[in-house]
There are 2 protein chains.
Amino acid sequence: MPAEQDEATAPPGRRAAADTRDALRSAILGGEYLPGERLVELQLTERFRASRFTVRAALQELAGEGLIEMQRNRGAMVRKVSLAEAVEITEVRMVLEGLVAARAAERVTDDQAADLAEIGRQMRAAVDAGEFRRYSDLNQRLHALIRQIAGHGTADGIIETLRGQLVRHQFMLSMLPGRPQTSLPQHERIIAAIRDRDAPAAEAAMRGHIASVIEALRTLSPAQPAY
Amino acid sequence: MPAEQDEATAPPGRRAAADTRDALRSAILGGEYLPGERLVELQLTERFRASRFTVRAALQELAGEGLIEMQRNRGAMVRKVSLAEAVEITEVRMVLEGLVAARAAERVTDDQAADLAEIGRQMRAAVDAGEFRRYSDLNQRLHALIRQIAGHGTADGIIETLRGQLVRHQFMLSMLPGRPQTSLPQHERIIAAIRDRDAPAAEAAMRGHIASVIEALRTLSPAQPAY
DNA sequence: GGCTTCAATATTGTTGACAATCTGTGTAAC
DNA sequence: GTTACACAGATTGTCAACAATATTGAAGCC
């Protein structure tokens, strides 16, 4: 039953709504549209080979995710996230990921604990080798695995939405010298607490980790545009 | 400049998109559409005197809020929130309101502290008088005031969204006998901690309060439909 | 020169119609 | 009696055209 059209082999004709939404989100997250940039429906129509109806539906969904802002009769633009907002968003992530870490500690299986430990080892190797990009990828995998172990759909969805709003800031963060040396032991503490099934320790470790991310964010203040 | 049309005096013609969304949300929250009930676009068109385009936009927004679910080619229905999901949602609220309470403790002014204390006194009076409805209203006002003091837009928006998903469950909760006697001292602890500018205590008190809500939720298990 | 006014243009808001898909019912074959 | 099928009705998905609104630039006035 070929109910869903294969995206790869889709003819040069129109795109489905979900495809357009995903493509536009990737373009925004990939930095092809900068914060504050206007998203004109006609242009998107041409770029994504979709009708205005489809484009508009995609814009509305992304507005719901906080990636863009829409004003009546004035169209959509990529949302600018101020430093203060970035801090707020990360504070929310801090408590949510803390909740998730605690729940992961309660539910982790031996196999999953081994997977966590393996990521921890690779992280240390990456830091030792100075492979920052690889460390950043592992960082994302670690947080994703913890969320998977926790199986907390509600928190997971919110965290994922918030993460999208911060791509630009997080990119700047990963450029900060000395971050890996600071965060590696924090990650290791998180892994250890989950392995030990110590929920309060896991929550505390995760919160401490993200609290230090917030501090680092604040040091970026000058790099932030005025508005 | 009468850019915005006055809702009250709006002619019997079409409704604006935002109005339709708000009206539909109120109808769902007010229980006029039950969980699982299908929301047929044509019916909504007639009820809200809006075009299908407008109705569809409203449905998409409410889907983003988690109030309804949309399936391709199968339309929208009011979301059923299982007990497990209600617990998850309340867990998220627990950590978010904890964050907000801590921040309120850091930022509260003397005037605001006095307002909090006044609500606390009225709560006690309402419990003593057995006025449960009034106590429930005060409960909502208390949480709202704390969030206003904190001024944490990101957490605030998420909490508000989650609250909408739980109206039905919270209604059942307020019917539980003995709840006010349990929650009143918890509320008083929260107020005292914020008044004392003790952020960690405020967070702990708020988390303890909502944790007991979660426990109460779990006792509702048999009242919950199978799916 | 700077400010207001006004028209031209660009862009978004909305509509009704048509196409695609799903759902339920009745019929026929086994 | 049960299953498979096909058809009809209901419902959603998409489109292109039209209406309403905001923006831009130039002309006129002080």
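Take the two forms, find the largest set of C-alpha atoms that superpose within 1.5 Å, and that set is the rigid core. Please read these numbers as outputs of a predicted model, since none were measured by experiment. Residue numbers count along the first chain shown, from 1. Compared with the form predicted on its own:
Here R38 counts as shifted, since its C-alpha moves by at least 2 Å between these two forms after the core is aligned. Once both forms are overlaid on the rigid core, the distance between the two CA positions of R133 between these two forms is under 2 angstroms. Shown in the overlay between these two forms, fitted on the rigid core, is a CA shift at T109 smaller than 2 Å.
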Second form
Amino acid sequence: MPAEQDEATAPPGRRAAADTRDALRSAILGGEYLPGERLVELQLTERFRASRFTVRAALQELAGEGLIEMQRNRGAMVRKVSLAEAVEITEVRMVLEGLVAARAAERVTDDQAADLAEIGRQMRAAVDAGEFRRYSDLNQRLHALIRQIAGHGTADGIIETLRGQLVRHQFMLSMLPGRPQTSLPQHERIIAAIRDRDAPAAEAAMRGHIASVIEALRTLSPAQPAY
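Right, and the form predicted on its own of this protein, after the form predicted in complex with a further copy of the same chain?
Here you get just the chain by itself.
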């Protein structure tokens, strides 16, 4: 049974922990809690209107995802991800996302291919208009759609966990001058290969794109705050 269905039919206590976990995850990824910031249980119970047991269960799950860390005698805090670790995580993503792109090319329907083409068109329009925040949003939509088409639950879960740990590095990358103009043709090659049902080309295009992300990460200064 998929995790979403399992949680939907779970006892109220487990559903409450899942809801609290999801809300806290969104707050962390949205920048409401900064790297290294303590997550005080009492404050979380008040914010999310949850019991301490529920909050602790949510914190344990997020620790398992690598978003927070539990320190003895200090409690939970948002985990810092160093630049070196961000590169390593992205190297793992390169392998997984290449696999997912290849599988998407094997499974894509005509309607899904049209959806990919439309996102590609909107991405080019966003770059031409200098709307880089919109481009970043479309980037996420594209990768999410590719994972949906691939339907590889295990890879999808791992990628989502890894992506959550990199959200702030990804934001920093999106602000690099010229980065959208560099990544746009890479995304267009991925889209074209999947629409052509060419699995080897789709995997190669995706791996090439993620390799470019790794190189961009390495241009960031190690002296910048760890996120």
